[in-house]
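What follows is one chain in structure tokens, specifically the form predicted on its own.
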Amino acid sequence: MHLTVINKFKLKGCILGVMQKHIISMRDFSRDEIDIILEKARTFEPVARGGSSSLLSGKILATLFFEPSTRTRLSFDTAMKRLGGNVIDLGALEASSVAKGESLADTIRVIASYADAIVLRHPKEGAARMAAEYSSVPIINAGDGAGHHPTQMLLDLYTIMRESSLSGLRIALVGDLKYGRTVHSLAYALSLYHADVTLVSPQQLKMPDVIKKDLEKQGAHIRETTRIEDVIGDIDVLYVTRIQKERFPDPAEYLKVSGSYRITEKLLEKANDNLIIMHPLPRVDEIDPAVDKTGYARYFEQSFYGVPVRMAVLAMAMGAK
């Protein structure tokens, strides 16, 4: 297990766990460990909203993004700086030794000697776990292909906790469930909270069977449909994902499913009053901009919650005391 709670420390009177291990997959977490991180994120939220801390003063975070990113990259950067630390960034790949053919293993070995932790996003599934084998400092997986995105999972759970409830949760995961690493990680986590999960996708983008079987083994309540209309009135959270063109090996296959779902005000006429809509962003056309002004939209709040959650992850990964 890559994630291990090592000891305890106090922050503003709250006992919190400290980790000094790699954070690669949601499957590395127990529910108790997730609850510790969510509790710690809530403690950090005032700092994330404009405060400052010296908790990570003198620490350096390295960010290595081999795929495009806005929210994940900048929220990690913001989180580190709010805690008093510094950030070094690999920058454009063409300006680094990667363009000369340097292997990921060698890149990791070198940068680990410069920083106290590394945030890595890579298009190849399994890249983060491989990087952990070569790193002398914690690796935090910021997304590896269609694999895992554990800190997105944590901020998603935090959003549900803050804007709805994790207890007795009824949630629909909508869109690209085959290639979507955010929903893969989130689905595993939801099973720990015994959520009622509905999977909504085109037949070509169904949740992989291996994941569904694992969820069922953990006692998750799962159903599948291709129609949002069938479930919109029976859920507390609608979690929408974009259909990811970059994951399709064949562009023609993407065109067959592009635009399969669109959340509109008319669709939401059938929703419960307490429904919240989430989206990991970026969106393309799957949520009508008119929905932004409704009381259902929570995706921009969700994006902000990435800062306190990643503050908690960084503090724990670096063994802050």
Second form
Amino acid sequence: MHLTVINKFKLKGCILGVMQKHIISMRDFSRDEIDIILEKARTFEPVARGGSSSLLSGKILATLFFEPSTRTRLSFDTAMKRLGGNVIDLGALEASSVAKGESLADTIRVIASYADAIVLRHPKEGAARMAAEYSSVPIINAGDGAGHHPTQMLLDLYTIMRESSLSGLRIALVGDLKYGRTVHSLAYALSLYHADVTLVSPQQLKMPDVIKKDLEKQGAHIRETTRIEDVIGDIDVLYVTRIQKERFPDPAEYLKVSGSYRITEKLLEKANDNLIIMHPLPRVDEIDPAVDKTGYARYFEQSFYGVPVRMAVLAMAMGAK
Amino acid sequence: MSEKDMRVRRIEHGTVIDHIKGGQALNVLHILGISGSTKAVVSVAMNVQSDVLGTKDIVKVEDRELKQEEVDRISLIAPGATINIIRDFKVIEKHIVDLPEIIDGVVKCDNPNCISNSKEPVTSKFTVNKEPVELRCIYCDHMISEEIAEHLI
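Please supply the coordinates for the form predicted together with the partner chain, as a counterpart to the form predicted on its own shown previously.
Now the complete complex, all chains and molecules, led by this one.
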């Protein structure tokens, strides 16, 4: 079963001229493939919670982060080490060949000869897809600018599966739906599960029409509103995102919309008892810390679930049985 | 139509691209890589009256038989164009343009943050949706669905 999935990845990759088991974009996955990864992650959860395994013993993972990261980088590190593998990284960018002007393509070709897989975060959209064309080992996209972040999407789905349900799901995506990379990937994945999706954002940060159109083509049920209050009583999952200053070309535009939404205990008075609140973190002021102690908060569990999910992704990318 | 009434004379050998949407002939030449420095004899008629299109453009390229993949690119901007391959003044092949599944190095991605617009050794590539014509950047997923001619490299 597992090997079949790998072959499917290869097949899909071939269509785009990519010959490896790369994990680049949500579009590389079918629902069946996602389900298998989530099931695999479930089997790794005990290891992620403090166990150990020798599944990837002798393997080396290179983590190349050209943009800051805490959770993604450390959870990949943790996942690899808990599976018995080793991790190498670029260290400080200023001290690497990147500072000398080396192209990403050359960096990838070199690192691919050292490692068994490469995790890449890069500010340019499409960087991971291009890296896959130059790499002799699997590339795992850990975020490319405002583009894709497929392992975040997988861990989001895993969190919903573990803490709520992917079946008959009613979810609201809140915040920056224009620049936020995670919500684009997540919305696409949710369309595969026929979720009822409500988009909640200020007018300036609405999800781009081209993405909405694409989701509707997949059969997604989409509603839009600017007010959380309109939907809080009708949803199972409230997925909150940070409005990211670094994605705004114009700082004045950022100031207009920052702080548009704040989840408070008062707002949650109208929520369903079984509502869960998710956030890819880091949060700034979107969620009042008082919400952390309510039964709704799941964002720290969500962060933890990044480890078993990335274990599953690493095992799959490196062909471990 | 008699020979003297024709705006552009018949050609002995080469390719005639007909039923190009009015005003797109120069973009067709661009797609085919035909520039001012080309040595081929090229005739262009623009905004000719057409019963079907209102106005149409016609391009005739002498002594060059266009390959299918070359003419397929034309459908990006002229989806209804027809291609006639001419030998000894006779039409020996007729092609209806058909968009390729992937176009490579023809259109520039209009996302300034796309890796294909960087100094990296990579050319722009798009997957093509045929109806309606929509291009999706293989690298950044950005879509181009309007005024494709303006994005030609």
